[in-house]
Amino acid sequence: MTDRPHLAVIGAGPAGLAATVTAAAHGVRVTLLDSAVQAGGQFYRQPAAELHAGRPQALHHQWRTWERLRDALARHVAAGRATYLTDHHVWFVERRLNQQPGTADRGGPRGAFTVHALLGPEQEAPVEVTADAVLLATGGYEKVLPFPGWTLPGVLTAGGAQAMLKGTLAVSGRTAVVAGTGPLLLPVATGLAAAGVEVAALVESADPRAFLRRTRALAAQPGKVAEGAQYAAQLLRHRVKLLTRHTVVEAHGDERLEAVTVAALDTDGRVRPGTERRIACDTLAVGHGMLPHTDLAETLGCRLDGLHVQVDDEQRTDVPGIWAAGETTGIGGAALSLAEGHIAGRSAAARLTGAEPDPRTWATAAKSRTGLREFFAALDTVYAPPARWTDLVTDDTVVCRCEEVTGGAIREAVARLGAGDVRTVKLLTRAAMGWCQGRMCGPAVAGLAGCELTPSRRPFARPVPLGVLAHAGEAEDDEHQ
């Protein structure tokens, strides 16, 4: 099998998984890396094995594709052609050679990629894999806006609510109000009523009659419309009270959370005088969309349209060698992301063997990617965040966990000293200079500045030890001597 040209994918969501059994089925040897110590991404997440969950399936859908996929990774593993590194962090993606255009994606150079990943929970160890060519399927991350109280303990964003359950069987409270915009929210609120959470509101700031305006897009969509309807029934079934156009003002607590206040929102998106209730709860899940993970695409100088990456018909990046797929090109769910991983296969196993790509053999996918991409489309400007929410975050409102830099800081470092740009508030007030590097903060800060939320072209994707870069210098200074 060592002959085969070699693909390495990072990310074993449900794009990474497609992409790999794809290509290996096509005569490509593919190694997939991934940090987690489980296949499936968010979205097939699993419970831990110790815990012995009886009935899994119970809180995912597309079950049985996420079997066959499985099942499919365990027979290329078996034979040979596919390996499966779980608990494999990936920093940075090297480009080896001086490759002139096209060369990487018709086969060679050989090991024209070293992917650099720090191994274990410790993520001291480095690990290194040399690869003719990078599938990029590094998903997505919850998009976060602060709110006074919402460093509180109990408070804690919808992805991370959904994570805890699925991954821990585990919930953070008795009551709950989840709250936001977005698609999410609905999983999240089914999946902790049906663990035996009361779930007190589910705050959606988003205004239904948007839909209306949006019949098309949802129309072509079916099977997508009657997931929404299952989870409003299941909503319905628990008695989950559901207030949109609402927002959450305030989270309330002393040691930890214990009620929040919800709001109205107008039409402009500005709270409504007059319209504030107070609901009891332990547990806040709040979340206001997705972002895609574009760290590594930019350290490979990939080119982005807006904040994910740009893809041709083939999920090809415009640097020779590199495919993405998923959510790092664009949020959009599962069902998206499968038909990208599979198209991503196909044309990188192509490729890399030198046979030429033939889209009748994707042409499936690539219809369900067309009407996917248009769907979502349309429900990102539904499932906006409120237009006037920086107006709830006070001065006092801690806004960069990592570095503890209020909103009252950003603000005056845009009208007193002049800061007219996301980096220069970094300079001014330390605001996204912590441990995430912005990951969390950074769309806060954005738009506190008043200004374009924009990719931070970071040298690295996650932190690396000092000792570990010094290794990779040591090595390369051996490799040119």
Second form
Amino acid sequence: MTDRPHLAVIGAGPAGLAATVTAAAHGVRVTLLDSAVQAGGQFYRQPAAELHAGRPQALHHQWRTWERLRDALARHVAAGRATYLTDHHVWFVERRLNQQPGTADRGGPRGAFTVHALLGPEQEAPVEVTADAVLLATGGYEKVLPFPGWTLPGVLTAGGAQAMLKGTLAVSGRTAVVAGTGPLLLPVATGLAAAGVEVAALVESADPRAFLRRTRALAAQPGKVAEGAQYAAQLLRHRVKLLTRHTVVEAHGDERLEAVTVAALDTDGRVRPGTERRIACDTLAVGHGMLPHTDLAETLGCRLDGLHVQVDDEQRTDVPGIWAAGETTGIGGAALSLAEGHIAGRSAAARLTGAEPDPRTWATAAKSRTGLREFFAALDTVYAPPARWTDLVTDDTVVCRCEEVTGGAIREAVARLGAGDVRTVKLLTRAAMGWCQGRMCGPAVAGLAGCELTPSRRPFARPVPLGVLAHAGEAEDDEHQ
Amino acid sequence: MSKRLTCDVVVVGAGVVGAACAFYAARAGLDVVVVDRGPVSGGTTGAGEGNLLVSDKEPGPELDLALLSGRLWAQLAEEIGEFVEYEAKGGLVVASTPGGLTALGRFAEDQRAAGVVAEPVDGDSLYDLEPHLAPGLPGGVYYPQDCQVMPALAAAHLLRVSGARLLTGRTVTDVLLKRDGTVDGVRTSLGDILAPTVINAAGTWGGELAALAGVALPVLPRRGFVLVTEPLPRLVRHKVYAADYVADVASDSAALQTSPVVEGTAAGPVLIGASRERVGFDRTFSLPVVRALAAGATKLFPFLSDVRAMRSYLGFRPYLPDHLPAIGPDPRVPGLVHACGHEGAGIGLATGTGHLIAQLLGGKTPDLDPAPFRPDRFPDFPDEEGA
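Now that you have shown the form predicted alone, what about the form predicted together with its partner chain?
What follows is the entire complex, opening with the chain shown before.
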């Protein structure tokens, strides 16, 4: 097996799993690295093994797809075609520039990349994986915009609430409000309700009915329509009040969350005066959509298109030897990730074994990809935070939680100190300089500064001990000098 | 588009040097407009560590300027010190061998003769100053005059209190000249700004601005990386660096050089430098460079091995072939005044630079002889790098 070309796949969510089993089935040795202890990513998140869940599929759809992927991975691992490394936290992918290209194909030269990871929950011990090519399936993360009270205990992200449900089969609260915008809010609300939480309201700032008018994208995705209808029926069954064109204005509570104030929005995205009302709750799950994880791609020099990694029809980035699939190439959910992962796996396998890829071999996946991309592009035009969400951020609202920077400090940096972009706001206020490196507050800082959100440069995808950094990649570089 | 502004002085560049020029010129009673194509502190200032150093400079015009600048920073600190995180923390230069300590001692002796406070530190006292230094080091020299500011804040607050008008997001596309060849202002992407004096504080891009006025100024970029750790309690008290840093600063080599420079900050993270390489404006992250920085820092302070690097950033120091800045009027274009090319010392030298220029503009006798900084000291067609 060792003379097979070697592909490293980063991320074991739908895209990474699909890519791994596809590439391993077509003549490539694959190393799949993932930060979780179980495969599946956020979408197929599994209950912890020690919970002995009887029916984990109750919280998932497409359970059969997951089982097929899981079993295929196990077969490839058993046959030595794939290595699956759990609890590996990748902090950097190194392009070894002193490796001169030996072949003309876009698979790149042998051993052209080193994937640097930190092992285990403590993320202290280094692991380096050398590969001929790398497939980035790093997924996405949640976007959450600030509002007064959002830092109170009891306020969590919509995805966080869902992860808690899927991973622990439980949530702590008794009465919840689900708020923000985006298609994720529906499964979160129905999931909470099914878990026995009283969902007092689903507060959506957009008006999803506008979506029904976009018949073309919908007609192409009957499955998605059925999925939506299913959620709607479940909301009714659990008597969840759906408030569209509404937003949470403030979260209240002394020690922890006790209530939220919600209000209706006018057509300009402003709060309609007089529509505020208070809803008692001990849990608020809030989310404003997803953003792609692009740190590794950005540092490798891959071209980005707005906030996501740009890929061609084969899911190749513009850096030879680097493929990307799933949410990192644009938010589009699990089904799109599967299609992209499959195509990327096919393409990488062909190119690494010296063959010209034949797009006919992934025609079904390509068709699915086209339809789903259209569908999610249409969704994007409907789901949006209130246009004037920054009005809700009071001067004393903490925007950057790591460094405790308020909305007022950010406004002052822009208005009085000459900051003109996210970078200078950061330099002048320390917003986005903390532990999360602006993943949480980046969109909010950009909004308050009145500029576009652009991808931040984060050379380290996660913090790395200096003792590890001091020796990273040393051995290989010495070999070639 | 056609909106015209008129003022006494246009400063091109809203970095720390431009901010200091604006501050001292405005304090001298001049009407000042600062223009920058980006935001405030958008170039090298925002990528700096904020060192106000005398320790790394050998006796000569740069050290004289550093000493003057240090006094001016201390005065400024009374007004804006807390806003810019001014800290008179002191520098500690550490030798790794007895031979290195002897050489460092001689260097410090010359500095003392030039007015620097440089106190020899023996092996034991070293650990009183920095308890977490690696064991077994022979000694070093302590420089109480070394200070630090947060550079982006320094530029922003200098501009804020200067009273100058700040115009960001405007690119200077031309230097306007009158028929007699004297300066008439600048043309920007958003209209002309008329003034008899234009100050070139464009830092690493100062050569491009000079070219707009028709003169050559060979400013080139020298790339440097900085590593930033997670926030820590104050475990590194001073700016601490290895004695070989001084040799690297003064070196002409284009090749990569790294020497460990470690310092704690008021906000908590430890900053780790310093690398120098001449690779143009290449913004590619370099693992070998950053690895060398981490290796150097953990050798000086072994406890840092378990501390996490959160991020790394890079910047381009504006350097001139003789490692001295260009400060003062350009005799080739009356009305054009240069204040750029400070290499890695721009934060520290900003105040002295701004002060000297304000004195020259006001027809006063400058506190320092500006001759060594003459902007026309280079031949019009400078040799290519390394030639």
